[in-house]
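First comes one chain, alone, set out as C-alpha cells in the form predicted alone.
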Amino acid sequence: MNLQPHEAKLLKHLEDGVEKSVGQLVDELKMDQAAIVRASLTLNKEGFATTSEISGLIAIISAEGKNAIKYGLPETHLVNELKSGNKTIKNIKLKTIGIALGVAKSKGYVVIDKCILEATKKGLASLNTKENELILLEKINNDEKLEKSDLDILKSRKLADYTFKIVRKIKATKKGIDFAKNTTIKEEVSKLTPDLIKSGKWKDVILRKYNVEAPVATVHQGKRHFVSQATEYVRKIWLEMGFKEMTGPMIQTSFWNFDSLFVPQDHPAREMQDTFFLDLTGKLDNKFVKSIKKAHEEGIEYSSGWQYKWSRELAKKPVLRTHTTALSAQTLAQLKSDDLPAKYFAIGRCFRNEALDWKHLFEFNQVEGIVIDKDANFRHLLGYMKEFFGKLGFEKARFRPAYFPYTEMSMEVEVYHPKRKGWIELGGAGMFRPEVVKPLLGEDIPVLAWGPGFDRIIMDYYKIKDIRDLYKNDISQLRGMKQWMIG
C-alpha cells in the first residue's frame, strides 16, 4: 500500500495509538483540516484507522464567567460588603452594583428599604457555601458535560454560552500502527514545474501517483425545487394539449373569488374560518356588477337565483384566493365571441384557513382549466380528465356525482393507484352554470371546468407522509429528492 504524504504523515502521528480530535491534529501537524479529513477517509478505507463522531452542546465560558471563577460572583461581593452592617446604595463600592443587586434580590440575599440595603440570613449563609453558578463553571473547566438546563442558567447570566458541535476523533488501528512503524515518509511532488525540469531535480524527486480510488466528497447537482419540477410538468401537459395559460394575483376581491361564481354571500365557505380576509379596500368592475347582482337576487331565464339582497360591500372585501377558479371567471369576462372556441388552464397557489397538521396546510397548489365551446358537452369533460391524469401516470380514472355552487353537472375525480391497489380522490370538475357564464360572457355557452389539487400527487410520488415536508426546505431532503420523471 502506497500512502500519499499527508496520509502517511497522519498515520505516523497516530502511531502511539492515542485517539485525537481533528482540532488537535490541526494544531499538532500544522495541516489543513480538510486535508486531515480526506486523509482519514483513506486510512479508514484501508483499515489503518477508525473515526468516531461525538455530537453535543459545547460550553464556552465568557469573560464575565472567567472573572467570576477568579474573583467570585457579583452578588457574593455585595453580601460581603453588607455583612458589617446596612448601607445605602450610593455607599456600595462595587462596579457591578446593577447586576449584583438584581441577582441578590432574586435570590433573597438582600432587602431594600428606602434605598437602604440589608443582607438577609440567607445571604449571609451563602458566604459559607459555593454558589451553584460557580460549581457549573468549574465543571466546564474540567471538561464535564452539563445539561442544557444548567447551561441555560449560565447563559441567562452571560457567564457562559453554548453551541451544538460535532467533534470528530481519529485513532490508528493495530494494522495501522504496524504499518506506520515500517513506513518512511518520502517527499513527493504533485506538479512537474519548469524549475524542476531546468535544474534537473526532477530526476531525484518522487512524483505523486494519482489514486483514482480515493474517496471524494459527494457532488450534488443544481436542480429546481421538486414542487416546482412537478408544477412545470403539469404546465407542459396542458400546453401540449393546446391550452393557453391564465395568470392573475393571489389577492382577489370577494366579487371575483365568490360572487362571479354564483357562490351566495351567506355561504359557509365565505366565513372567516375558511377564508383569509385582508384589511384592505377592494374595487369592483362596474361592468359586471349589475348582471351578477341580478343573477344572485333574481336569477336568469329559468333560474330563480338565491332570492336575497346582494351586498356590494361584501363583494368588495379582498381575500387571499381560495381557488384558482377566480382566474377562470376573469378570463370569461375578457373573452369575445370572436375568441371562441377557447381553452385555458392555470396553475397556482391557493389559501384556506385550515388547522395545520400532517395533511392540511394554509396553502395548496391547484390546477385549473376551462373549455368554452358551443359544441362542448359533459363527455368531452370526462375525456379531458382521463387524458390529463393519464399523462400523470394514472391510467384508470372514474367519476362520481358531486355538488359545487358554480357547476351543474358536477363530479369528483378519482384515479386508481396501481401500487396502493385503491382509488384516491383528486378534485372536482363540472360544467359552469348559466348563472356564472351569461353575466360574464353575455351568452349561455357550455363551459367545461375543473380545479383539482395536485399536492397529493406530489406527496405520493416522493413518498412524503407529512404535507408540511413539501415546503420545509430541508437541504438534506432536497438533495436526496429524485427528479420528477412521470410520463
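Positions refer to the first chain, counted from 1. Note that the rigid core is defined as the largest set of C-alphas that superpose within 1.5 Å between two forms. Since the model is a prediction, treat every value here as computed from it, not as a measurement. What changes on going to the form predicted together with its partner chain:
After superposition on the rigid core, the Cα of Ser21 moves by 2 Å or more between these two forms. Relative to the superposed rigid core, the position of the CA of Lys9 differs between these two forms by 2 Å or more.
Core-superposed comparison between these two forms: the Cα of Arg420 travels less than 2 Å.
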The other form holds:
Amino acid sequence: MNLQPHEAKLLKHLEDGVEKSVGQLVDELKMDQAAIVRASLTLNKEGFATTSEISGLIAIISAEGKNAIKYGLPETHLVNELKSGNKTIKNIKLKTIGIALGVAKSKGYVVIDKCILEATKKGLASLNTKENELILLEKINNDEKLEKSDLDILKSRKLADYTFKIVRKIKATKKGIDFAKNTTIKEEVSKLTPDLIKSGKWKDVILRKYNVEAPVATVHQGKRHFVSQATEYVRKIWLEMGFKEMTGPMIQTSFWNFDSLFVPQDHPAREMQDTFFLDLTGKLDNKFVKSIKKAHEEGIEYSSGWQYKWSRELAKKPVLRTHTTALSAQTLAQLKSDDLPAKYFAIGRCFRNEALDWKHLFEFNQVEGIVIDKDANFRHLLGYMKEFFGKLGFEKARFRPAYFPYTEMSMEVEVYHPKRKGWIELGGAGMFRPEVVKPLLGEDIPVLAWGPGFDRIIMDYYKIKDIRDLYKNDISQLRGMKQWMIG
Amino acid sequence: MPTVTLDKKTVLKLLGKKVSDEILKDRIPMLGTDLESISDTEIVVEIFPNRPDMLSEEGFARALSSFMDIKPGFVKYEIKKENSKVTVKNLPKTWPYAVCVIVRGLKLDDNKLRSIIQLQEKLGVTLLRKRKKGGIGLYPMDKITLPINFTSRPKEKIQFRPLEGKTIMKVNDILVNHPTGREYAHIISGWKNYPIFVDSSDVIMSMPPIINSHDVGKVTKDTKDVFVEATGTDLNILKIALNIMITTLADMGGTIYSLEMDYGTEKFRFPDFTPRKIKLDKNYIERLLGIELNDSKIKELLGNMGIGYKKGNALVPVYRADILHQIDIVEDIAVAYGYENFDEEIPKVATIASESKGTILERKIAEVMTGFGMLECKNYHITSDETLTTKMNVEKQQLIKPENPANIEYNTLRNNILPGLMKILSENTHNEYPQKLFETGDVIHFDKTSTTQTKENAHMSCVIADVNSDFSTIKAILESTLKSLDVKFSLKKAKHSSYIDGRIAEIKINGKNAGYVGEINPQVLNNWNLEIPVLAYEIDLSNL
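Structure of the form predicted together with its partner chain, given the form predicted alone:
The next block holds the full complex; its first chain is the one shown before.
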C-alpha cells in the first residue's frame, strides 16, 4: 500500500489511537483543512481510519460572557453598589450601568424612584446565589451540552452565540495503527536545503514534484556582442588557413593610408568629403619617403608613375584609416626576404565621412588579407576568396573586374545569396601593383590582397535591415540575439 | 565614380551587331564596368576612373565591341594635317599647357550634342579632377578665324559674353554672378593673369578653365567643324583627355586635323596617334595569371581590349589613360580571358598562423566579463565632445576632432570608453534592470612623439546599473577581473568629478594610474536622465 505524503503524515499522527477533530488536526499538523479531509477519505477507504461526524448546536461564549464568568454579571455589580444604601443614578460608578439597570429592573432586583435607586430584598438575596446565566456559561465552558432555550437566554443577553455545525472526527483503526507503526512516513518538502543534503535527511523526505511544463521567467546571460562573435569567426577562418594577424592604429598618416598604396595625391578618395582628416601635422617615415615619392612622380622600373609633383605636406596629414590596407602596406615595409612566403590578415574598424542613415555608417569593419609569395598568382587569389566566402556560408562566388589604384588585377567579389536568389557585392580584392610592392618590399614579387567588408554578412545573418542597429546597443536586442552559429 | 547614361540605340548601332539585353547584362560587368540598369532606351553604367575613354556612347561601344569579339583589334584613326598653328605664350605657371585640334565634317544631332557635352563634363570631373588639372573647350569653326592664340591677360583687360550669359561681362562679374564662374572661381583665385583663347581677330573665345564665350564658343547641332582644346597643368593628362574627346568625335563621323602647337622654344604637332609600345614578358604574364599563353593567344586577348600586338610589344591606343606599367596590360589580358574562366586554386604553402596579443587579451577579458553575466557592447570610436565632457561632469579637455564631420553629433574621437556605456544606459531605461555592460576597445589621445601625433590605447570599462549594488559590488568585480588576468594592482583613495566623492578609487598597476573604480556621481546620472545608481570602472590595458 502506497500512501501519498499527506495521507501518510495524517495516519502517522493518529498512530496513538486518539480520536481528533479536523480543527485540532489543522492546528497540530499545520496542514490546511481541505488537505486533511482529502487524506482522511483515502484512509477511510483503505480501512486505516474511521471518521465520525457529530452535528449539533455549538455555543461560543462572547467577550461579555467571558467577563461575566470572571467578574460577575452587571446586575450583580449594581446590587452590590446599593448594598450600603440608596444612591442616585449619577453616583453609581459602573461602566455597564445601562445593561445593569435594565436587567436588574426586569429581574426585580432594584426599584427606581425619582432617580434614586434602591435594592429590593430579592436583589440583596441574589448576592448570595449564583445567577442562572453564570451557571449556563460555566456549563458551556465545561463542554456540557445546553438546550436551545438556555442558549437563547444567553444569546439574548449577548453573553454567548451558537451555530449549527458538523464536527468531523478521525480515529485510526487497528489496521491503520499497525500500518503506521510498520511504515516510515516521509515528509514532503519543496526546497532541498544544504541541511537536508548534509545530514542525509533528504532520504527521509519526498521532494515535491514540480510542474516542469509551467512557464518560467527569462534569464539574461552575459554574452559577447554579435559583431564580436562574427569577428571571432572571421578570424578563425584565416587562422585555420595559416595567416598571421596584423594590427595597427586606426589613425594613420596619409602617407601610409594613401601614398604608400600608390593613391595619387589628387585622387578623389583623398578629398575632404569622403575622408576624416585630422587637423594635425604628422611625421614621415624617411626610410620610405624617397622611394614612394619616386614611384608617384616618375614610377619605378618599367612604370611611368603618375607624373606629378608629389607633396610631402599632403602625405603628413593624419587620417582615420579608410581601409585596413594601410596595415598591409606597413607589413610589407617590415618584411625581409627570409620571411617569405608569408600570409597575413587583419580585421579592423575603418572610417568614411558619410552622413548616417539606414544604409550608411561612418565606421565599418574590413577584413584584410595579403599573401606574399613569389609563386602566388591570380588563380590563388580567386581560390582564397572562394574559400573565405564559402566558409561564411556562400557556396557560389563570382569575380568581376574592378579598379583600385593599388591593385592590378583588381576585382569585386560577389556571392550568390540562396534565399534572396541574387548576387550581392561584398568587396574588393586584387594583386598589389609593382609600384606598391617594390618601394616597400625592395623587390617586385606577387602580393595577393583583399579587403572585403563583412558588415553586410553580419546584417544578413542577424536579419538586420538598418545598418545603424549594428552599434545601437539596445539591451533587449543584445539579450535576445542568437549566438553566431556558423563554424 | 562617374555614372553615365548612354543612349542604347546609339550603343547598339556602334556595336555593329544585334545583341540581347541578357548578353549585355552578362558582358558589360565582365569588361570592368558596373552596370546599374538597362532599359529599352538607356544603359546606365558606372565607369571606373581608369577607363575615362568609356564615358561616351562611342568610347563605350568601341571597348565593348572589341571585348565581345565583334570588332576586335586596334582601332586606327586617320589624321589630316591642318596648315595652322596655335601659339602658346605668356601663360601663368599655374596653367601652362594647351593642346588643340580641329575636327571637320561632323553631322550632329541632339543626341550627339548631348553625348559630347556629357563626355566633356565627365572628363572634367574625373580625369581632369573637377577642372583642377584642366578643362576642355569646343568652338564652331565658322565663328572663329585661324590662327588661334593661347595667352593670358590681367583680368581688367578681359571681358566677353560668357556661355548662356545675357550680356558682355567683366571677369569679376563672371566669377561672382555666373553659375559656372562661381563654381570654378576657386581654381584661378589669386592669379595675376588669366588664361584666354583669342582668334586672329583678337576675339576672346574663352577663359579656361572657367567658361567659353557665348558668341564664338557655343557648339550647336548645326556645327560641322569644331576647334577643340584642352588646357591645364599636366600636359600628359591633357593629351589623353583630348584624345578621348576627338576619337569620340571621329567615331561620330568627323575627321581629325592636326595643328602645330608652338610653345616658342618647343613645337610639336597634335594629335599624334602613334601607339605607346609596352614590351611584354610572356613569362611574367603567365606567372602572374597562373595560365599558359602563346603569342597568338596574347594577340587575340589584347585585340579584345582594343590593344595592338607586334613582336612582343603591346601597342596601346592614345586614348587609354590607365596604362602605367606592363601589369596594366596583364590585367587587360586577364579581363579579356574572362575572370570567370580562371580555375580557382589554393596553393599548398605552409605558414604558421598567429593571433595578435591585443586580440587574445580582448577575448580573455570577454570570457571573464561574460562570466559575470555582463553584456558586451560595441560603440563607435567617433562620439561627441558633449558625451565625453559635459555629460560626464568633467572639465573641458583637449580632444581630437576630425575635420568637417558629415554628422554634427559625431565630432570627436573617444578618449574613454565609459561615456559611451553611460550613453547606452541612458538609451535603455525602458529595459529590465539590473543592466550590466562592458566594452573593450581603443581610445585616442594626443602624443607628440608619434608620427600621427596621436596614440591609441586599449581600454576596458564596465558599468552596473542596479538599485541593490554599491561600491563593494564593483570593487569585487574589478578585483576578480584583474586577478583572473593575473595583474598585480592596488587601489588608492582618489577624486574624480564623474564619481561620488569618497566612493571612488584610483586603480594602480605597476605603480601607475591605470583607471578608476567607483559610484557614478548623481550629477552625471542626472545629465544622462538615469534614475538608477550606476557603478563603474575603466582600465587602461596598455600597461598590463
